[in-house]
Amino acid sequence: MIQKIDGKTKVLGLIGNPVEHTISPSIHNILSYKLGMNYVYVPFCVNKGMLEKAIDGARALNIEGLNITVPYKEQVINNLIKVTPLARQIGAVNTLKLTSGGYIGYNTDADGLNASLVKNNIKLNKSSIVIIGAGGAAKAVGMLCAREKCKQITIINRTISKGEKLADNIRQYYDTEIKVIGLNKIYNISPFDIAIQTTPIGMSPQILDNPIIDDKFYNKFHTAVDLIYNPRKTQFLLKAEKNGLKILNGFEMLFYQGVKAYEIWNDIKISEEILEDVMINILNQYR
């Protein structure tokens, strides 16, 4: 893939720390190439304490769109002129769009996960969901599950108070039955439908780690989703697969949240034909 860069090339980018292992540049640069858009997407590693300056600098450089990743998804809200209702609910922003007055913040994580689940015929509606973790990713997952009218949410987290805080946040917006339990109580959990693993446990390079090792847990449900995409099969997914469960990793969520951001930046809707082509390109690149 050869992409011409000239005086008319517009810049998109990613702000986070670290950013060395991100595949977002591949997603967005291949999209631009396939769509014939004169954009280049680059990652920016922003050190602690420098976020506000980075946002001001990006605006001064007329960078039209930015993705935000850890550890800045919540902190960046203070540097924006507006945040969309969904991003406000989740309490985190992963996409910025430049306007004349400054950046507007969006959250495309929930829509990215939903697109991935729909594509793989995994239905949240009327399903009992277990969310493992209560961090930033779990916020998007919890709001999505409640929005899609799941039957019940159970949050499993090492720190009960953090799980309760997430549950209370969801209850502000949705009338959904929510329970919170600690990791030491998972043997008491009732049968459910889908487990969604939202923690970084098991992510490369710590690929032998697993947030839940109790085999009895994997007999309680039928579908396991892990938001991690590297490795392709975490220990959580490997154990689920060994127990005969349907599994899904986080690659398609990452892909579709990136697509949604690209559509927001350009006010377009990308065809399924192009998306399939881009996805195949990326999978071949990282296989």
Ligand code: ATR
Given for the second form:
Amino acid sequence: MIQKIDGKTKVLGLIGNPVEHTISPSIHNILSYKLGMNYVYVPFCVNKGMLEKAIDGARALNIEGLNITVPYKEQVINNLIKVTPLARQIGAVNTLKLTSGGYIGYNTDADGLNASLVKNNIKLNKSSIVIIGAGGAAKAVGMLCAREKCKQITIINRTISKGEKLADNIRQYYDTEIKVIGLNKIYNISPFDIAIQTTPIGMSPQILDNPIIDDKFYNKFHTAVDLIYNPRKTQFLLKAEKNGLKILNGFEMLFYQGVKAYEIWNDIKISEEILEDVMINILNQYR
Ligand code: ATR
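Next, report the structure of the form predicted together with the ligand; the form predicted alone has already been given.
Next comes the full complex, and the chain you just saw is listed first.
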């Protein structure tokens, strides 16, 4: 995608394991191409036990920007000189920027989701939100909902104790009202506004799975968001759509978390026109 690699080409990359299915190289390489930046973005599959060596090596090679994905988003914090307050609250880092003393850690997942919600006219402020799941992805979602001053959060999770832990973590920073209920107790949930599905249930190749099969659940709210982007419509979104709800998948969150990382690395703000163009390019590539 870059025009040429020469002596001035800078490397950006993604550290994780596995990394084969990532679409981050497309996002960043198309951005560099459209912005005329001499960068190349590559995936690095780092084996268990090798993260520290990988970060040290990246620093020695002057790799200015890195994304971090599963399973290293929490562990990488030990290898950084500084972490932003938001990344500290979420307890996970997905973006590193090189400085003279080492890497600084950021988390762009929450802001990526926020950008995607804003673009699609979905307002967290003053809304009652149900978060399905209490894993790593749910942490960023919960912190974002609280930061945006939502009215109330209900965490639905299979393991109640994990839901309670997430609620306590959010309460450390915000005084948002938070309830936790088990996945098997959703029949008595009160009406709310937006459900955000954060578990891997329904993700390809398990596309027929759905964390919530009870039809009555889908009469209680108006907007369903699923962080999964493959398939484009999970069973959760299909059921929501069938019930007349507004739906949004995780593609734009993924896109905007990448854009935010790119903006951090280059200290720039990318225009909406360029972003639209890049997004269409990527959607065409994966159609
Ligand atoms: P991630 O970091 O991607 O969010 P995770 O930390 O493994 O992934 O969390 C996965 C979430 O999906 C958890 O909330 C998990 O529920 P538990 O806390 O009970 O483990 C939920 N999850 C995963 N598979 C599930 C399943 N088959 N049924 C119900 N919940 C499931």
